[in-house]
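The chain below stands alone, shown as structure tokens; this is the form predicted alone.
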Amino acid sequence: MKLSEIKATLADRGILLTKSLGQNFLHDQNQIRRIVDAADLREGEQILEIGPGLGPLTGALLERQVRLTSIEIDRRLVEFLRDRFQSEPLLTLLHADALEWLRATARDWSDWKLVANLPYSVGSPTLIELALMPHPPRRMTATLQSEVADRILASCNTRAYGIMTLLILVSYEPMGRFKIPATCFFPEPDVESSCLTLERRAKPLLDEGQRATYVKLVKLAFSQRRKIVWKLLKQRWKPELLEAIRIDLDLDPMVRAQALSLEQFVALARRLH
């Protein structure tokens, strides 16, 4: 779908486009094709939409014969989409929330992938969302803001590193990421994209018992940044068992959760688990 494609369609409709909803389409093909093809889909794959906007990533996913769950918010939208796809079987719209729909729907999604160009507005805790899912999905390739990839591919004692990095990449690893330019969006966004890929680990690090532990050790770790990690686990853990775990971790007394890694946050919530 080219941009005067989209411009046609949302005048003919009277459609204006609501900025809190994060409405910012993608119309470059080069860059739609780019990111299929990052997401290496096979034919018949499940494959879950988020944001179809007007559909021009959605039509390039149903080329390659998968089988399309879309989720869009805007009912003006999924009316449109409606009679654009109105003749393909592969396709299921739904109009919903998605983050409401995937927090209300239980369901294996380890055979799915996710491909989308993710409303700003909810792209990161969409991708938590699925992240810390029993079962999540095996692939993940996003459009996103790139301070969000950034948070998300954050290093240790660095200032983007923090609760986003460490709830996603304890479930996946990064395989690639590429910027779009502002201009291959309507309208444009004042801030810069990337498509991020990530796979799911082939080996989980935590079982689901341990990794309900986990995220709740770093969402207090990281309440307060600036103080000792120790002194904030106190707050649920007692100081003893945290001295003894600390001791035979060899981590240092005055630490902050900004400098330990994902490997010291997964060993400390194995012995806390």
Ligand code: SAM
Given for the second form:
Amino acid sequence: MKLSEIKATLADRGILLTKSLGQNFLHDQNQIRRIVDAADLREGEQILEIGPGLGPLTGALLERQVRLTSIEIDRRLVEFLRDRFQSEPLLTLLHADALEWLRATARDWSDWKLVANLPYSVGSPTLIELALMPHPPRRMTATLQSEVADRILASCNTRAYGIMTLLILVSYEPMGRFKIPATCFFPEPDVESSCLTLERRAKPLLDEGQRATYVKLVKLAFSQRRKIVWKLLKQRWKPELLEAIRIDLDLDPMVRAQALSLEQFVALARRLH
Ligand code: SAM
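Let me have the form predicted in complex with the ligand next, following on from the form predicted alone.
What follows is the entire complex, opening with the chain shown before.
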């Protein structure tokens, strides 16, 4: 969809965009192609799209003959999409809050891929929700605020490193990232965007039970970034147990959460579980 078509459609339908829903529509065909290429699609694959908007990505995905489920919260856009894609047997269009829908829908996502230009408002929680599912999608190609992509890709001992990094990278490996200039969207967002591709780890680092412990551990460790990690963890685990594990894993008694690597958090979770 070209910029002129987006503007004309919105005017025809009398749709005023809602900023709080992150309604910035992508009109640059080159960037849409790059996103679809990054998703590495196969005919007949199951794809989840969150926030189709006016459907520029939806259309490009359907051209690849994938089986697509798209979830849009805005009724006005859902009505437009129903008209635009009415003869598309490969599309299942849902009118729902994607985050609520994901939380309420128990499904094995392991054969699915996410391909989405995510609304800024729910980008991070949506990725975390999917990554922590018992059977998360094989690949996630998501356009996000660049700052969120930075947090996911951060190295330890940096300010960006934290809960977002650790909760996503425990299940996924980054496969690539490219920036999308604000001029490719209408209206132009105030923040920078990036398309990030994550591939599910071939071998999970933790089993489901250990992962639940890992999530509690990471959240508690980062609840106060400046505090020594062991002091925070004592709120939940016995000091003697923590000290024995600390010595065994050869960890610093004065360490703060941001100096512990993903591998060290994983090792800690395995022992604490
Ligand atoms: N995919 C389109 C594109 O690339 O032009 C639109 C992307 S726009 C950044 C985000 C879309 O997500 C909007 O259409 C917005 O209405 C929708 N949205 C916002 N919050 C949502 C939610 N919680 N669940 C589903 N869709 C949502």
